[in-house]
Structure formats: C-alpha cells, structure tokens
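Encoded as structure tokens, the following chain is the form predicted alone, with no partner shown.
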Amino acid sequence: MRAYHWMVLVLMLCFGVPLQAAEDPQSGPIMVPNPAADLWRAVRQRGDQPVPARSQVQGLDSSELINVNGQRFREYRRERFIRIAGYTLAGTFLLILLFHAIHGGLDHERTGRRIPRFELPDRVAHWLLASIFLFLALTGLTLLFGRFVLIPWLGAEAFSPIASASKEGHNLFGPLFIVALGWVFLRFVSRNLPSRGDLVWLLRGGGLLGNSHPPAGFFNAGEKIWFWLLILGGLALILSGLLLDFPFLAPSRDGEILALVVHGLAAILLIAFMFGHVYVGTIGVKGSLDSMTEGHVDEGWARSHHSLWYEEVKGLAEPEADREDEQLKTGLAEEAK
C-alpha cells in the first residue's frame, strides 16, 4: 500500500493537480468553455461586434442566418394579436347588436316619391370595392385564425388546401383591391370633404343625442369619417401587401415584419368599421339600402337624414355657405342649453 502511495503522490505532481485542491474554500468550479455555445452564439450573430458572414446566396439579408426578431414577432402574433384581433371584431358585433336591441334602427316617413342619389358608376365601384374587400377579409381571416378555429373543427389535413387557396386567392385579389379603392376615391372624394356643418352632426351624435336628426349634406360627418378611413387603411394595407408580395422592395427583414403588423392592423380596425357601415347601411338606418341597390331613396328618407342635400335637390335650399353658418349657430346654440 504504501508504494501506491507513493505512485499516486508522483502522478499527482507530474500533472500539476494541487494537492490542497479540495480543502480550499476560495476556489470555484471549473470553467470549460463550450464550443456547440460559442458556435450558437456566432450563428445567432449576438453580442456587440456582428460576426461578418458571407454567402453565396444573393437576397435580402442573406447573409444572416437567424433573424431573432422574426422570432419574436411569430410569439407576438401567436400570443397577444391573434387573441386581441379576435376580441376586437367579435366585440365590436355584440356592441352592434346591443345597440340595436336598445334603441333600434331609425326609421322615416314614406312619401311614395322617389329621389336619384347615386349614379350606375356610383354603384358599381361601390359594389366591387365591397365584393373585394369581403373576398380578402374572409380569405385574411381564415389565415389568420385557421389554426385555433378551424384545425380542432377540420382537421390538419382538411384545412390544408383551404390555408393554400385562400393564400393564394389573397396575392390575386390584392391588385383588384388598387383599382377598386382608386375608383371609389375618384367618384367620392369631391362629397366627402369636410364641412363647417359636420361640427354640429357630431355634436348632437348623428341624431342619437337630442330629439331630431340634425342637417347633412350629401354625405354626413359620420359616412365621411367612414370614407377617410377606408382611404387612408386601404392605403395603408396596399403599401404593406406589396412589401409582403414582393419582399425585394423591403429595406430589411425587419422592415417586412413592420409591414405584416401594419397589414394586420389596418386589416382589423376595416373589418371592424365595415361591421358598423353594413348596420348603418341596413337595418341600423332604414331605406338606406335602396340608395346603393336602386340608386333612388324615398324623399322622407332625405329629409330626414340628409336635409341639406334634399333642399338643394328640391330647390329650396339658401346659399350654401349661409346656411352651413345658420346650422352651425343653430347646433352650438342647443349644445349650449
């Protein structure tokens, strides 16, 4: 034994090992650096000096092989928009429909007489501005929420093609959403610009505050806060849908990612607005409807909801800027009392 001793003492100093290693209480654990971490870390490109990367591959940020905001954008949109999304559009068609059951849709007195409001090429950019936007909302709707909706209903394998047509119906559909949205623009800008008398519309809540619905003109405040934002989101999801159709023209992969939450965004905020247009323009309203299907509306219905525009077609109407300041006097007037 004691010549094994003596070995074990000899190979201990041989290889330096200390022989009061064990017994000091300052010395910690060893540190053995690992290559698979260093290695991750480099790939990952993190720490304050990137690490230069080349490839043979020509695109947009090709030469980073992780994109770690990518990462957290899919955690963002899994986990908190999805969910926000949803709680938005199903809460904006219970308020519609609480609305409703509160205080009903407005109503007029029949006349029997008839007065043109919109032309045919009124109509029809209305109706294929609405047919497509109906068409990209529904197929964005079902990307968007297809795995938590209609996977545990469907199926993974059912739901596959249904994923793929609606993506790819979205990419061909989006140029027709340029041209519609252009002609709507070009046949309704000229009414929808704003007005001194729009002040009082919204002052008096578009009749839902006082005892009579106040003056408007062809359009009231109401309808042209609805077309401002039809324009402008509409916008808003054409230059976002072209990053996304055509990722070349981004600056960076970070700059698509910007471009998806935009795109998302204004896709919602839309869809809620249009839940609100379609009431108003159904049941929320009555005889509404007749304007965009027909082109001719009741002359009760103008009078009522539009009684600027029915003196002017009717020919009884003052100056327009004299009556506008009258209305607006009029209005603050009430407020005031």
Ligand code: HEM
Contents of the next structure:
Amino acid sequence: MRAYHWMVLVLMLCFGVPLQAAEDPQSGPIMVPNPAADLWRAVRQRGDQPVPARSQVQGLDSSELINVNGQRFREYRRERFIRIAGYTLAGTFLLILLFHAIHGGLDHERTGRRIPRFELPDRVAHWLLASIFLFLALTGLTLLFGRFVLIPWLGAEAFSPIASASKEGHNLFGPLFIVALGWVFLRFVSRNLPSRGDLVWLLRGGGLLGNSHPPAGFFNAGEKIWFWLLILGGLALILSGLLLDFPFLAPSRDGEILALVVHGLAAILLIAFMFGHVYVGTIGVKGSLDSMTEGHVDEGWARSHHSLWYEEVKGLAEPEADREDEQLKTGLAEEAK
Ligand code: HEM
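Could you output the structure for the form predicted together with the ligand, given that the previous block was the form predicted alone?
What follows is the whole complex; the chain from before opens it.
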C-alpha cells in the first residue's frame, strides 16, 4: 500500500464512515449518504477549527489541499455569471433593435462636399483593435457559453476541436490586444479629454431629448465615454488576462479566481457597449462609417453631429467631384511619367 492509501484509510477510520443507508419514509427513495463525505470535509480543512496541513512541496498555497473558493467560483460561474452574461448581451441587443424600430437612425442633410476626419494611421489602429477585440469576444464567448449552447446543438465531439481552437486562439491573440489598445490610446487620447460642452451634450441625451442636436467638438461626450470605458475596461482585461496566461504571476490561487471574475465582468460590459458602438457607427448615425472607411465625412454630417469641430474645419470642405477629378488628374499625370 502506498502512503496515500494509508492516509485515506487512517482518515476514514478517524472520521468514521456512516455506511448504513438512511431511509426517508416521507419521500420514498432511499437516501444513501456519501460514505466519503466526512473524509473530504476533513481534506478540505473546513469547519470551526480548520485542520492545518503540511506539505513537502514548497509552492503557492501548497499546504491548502482543496481551495473552497475554487468550488464557490465554479458555482457562481455556472449558476449566476453565465445567466447574467446571457441576459446582458441578449438584452442589450434587443434594446438596440427596439430603439431602432421606434426611433430609426439619425440622418443629416447631404451637401456633396466632404471634410477629412481620420488619417490612415487612425483608421488602421481602429480596425486592428476592432478585429482583435471581435476575435477575442467570439472565442471568449464560445468558451463561456459553449457547454450550454453549442454542445446541445453540435454535440460534444464537434464542440471539442472548436473549444480547443478557441482557447489556444484566445490565449495567443490576447497579448496583441495590448499593442492595439495602446496604439488607439495614443492616437485618440488628446481628442477625448473632457470639455465644457460635454455636460450639456449628456443632459440633452445627445440630441434624443428635444428637437435639435447639442453642439459637440471632434468627439461628443458619448464617444468619450466609450473611449474611456474601453481604455479602463481594456486595462482590467489585460491585467487579469496576463494573470490567467501566466499563473505564476498571481499572488495566490484566490488571486487567480479574482482575475477570472474581473476578466469575465469586464469582457461582458465591453462587449455590450461594443454592440451600441457598432450600432451608432453604422445604421444608428448614417454617414458615420465613411469616416473610418474612407477617412472623410460629408459636410452635412459634420455640421449636424459635431458643430463645434465643423466651425474649426469648414474651410477644408471640398466638393466630392473636385476631389475625384484631382485624383484622376494626379493618376493620369503619374501614368504619363
Ligand atoms: C466592427 C464594427 C465597428 C464599426 C462599424 C465601428 C465604427 C466606428 C466609427 C464609424 C467610428 C468613428 C466615429 C466618428 O467619426 O466620430 C469609430 C470610432 C471608434 N471606434 Fe469603432 N467600430 C467598430 C468596432 C470597434 C471596436 C470593436 C472597438 C474597440 C473595442 C472600437 C473602438 C473605437 C474607438 C476607440 C473609436 C474612437 C472613438 C473615441 O475615441 O471616442 N470600434 N468606430
């Protein structure tokens, strides 16, 4: 017999194992208590006087045989977090649909003259961050909801390679998020500092309350809130993610559990806000997407949604046709060379 078997035997003798089945005359079925329950209670060092343990292994929490918080976290994740996350994401999506059905998207007068808005590095930084974020969101949600949504649908065998690929992809691409978020921070931070008009913009619900658009600079208060949420939430995701990728950095196993809780909450919050951001950037405010795809916006869009910025840059507006003619001329001149 090995030392471990002796230990189990001694513990079983010390703590006694109730081997008789207990009958419950009310409910009918025979209740059989788990014969090893007392043993595991002892191993778990639980009770009024926790049993101290000693271990030859000198490592983090190595003398804590079973981490009770690990089990608590498992229950919280299965019974609460997955449900809250599902309701939050589905609820946000449905609210946006409802809002759009009632309110419709915001439109603006088209002048046919356009104003430059984002330089190429701004757009590359934005789409790099957006693609990495979407990839991490998709793989993370697959890991979170897979067991409940994908296994009943696809079966465990088909889900297994999807889960492995999601896990590896999530771990590998996570660190790239740091680079992309840092780049977006550097490119956009100066235009996202609070300014005097922000409060007025917020109080007027960004134009939803009342009939006219409140004035706004380059970014309005709503965009600034999204930016700072993304930076702070992103930092929480990065720090907790690094602790999960490199567990030896965590101060204790409880630290790891805290990292899992923070990572999940920050991810769900940001994904829900991202739904709103994508809505506003596409059908919610018509004409916005041009700024991130082509780099310029219609003069009417700038005047309606960012009137203070428009006053600064209106001199740069040029007719679309002129621009195209100019591009054509430059192209022809280059070809002639
Ligand atoms: C995939 C769909 C997406 C679309 C269609 C989209 C669209 C846009 C548009 C049109 C703008 C410019 C708004 C303006 O001109 O004022 C913008 C800005 C921005 N987007 Fe996105 N976006 C997407 C995804 C994302 C994601 C996933 C993130 C980050 C996780 C992100 C972060 C940002 C940031 C930080 C800005 C600048 C706003 C600010 O600094 O306040 N976008 N987006």
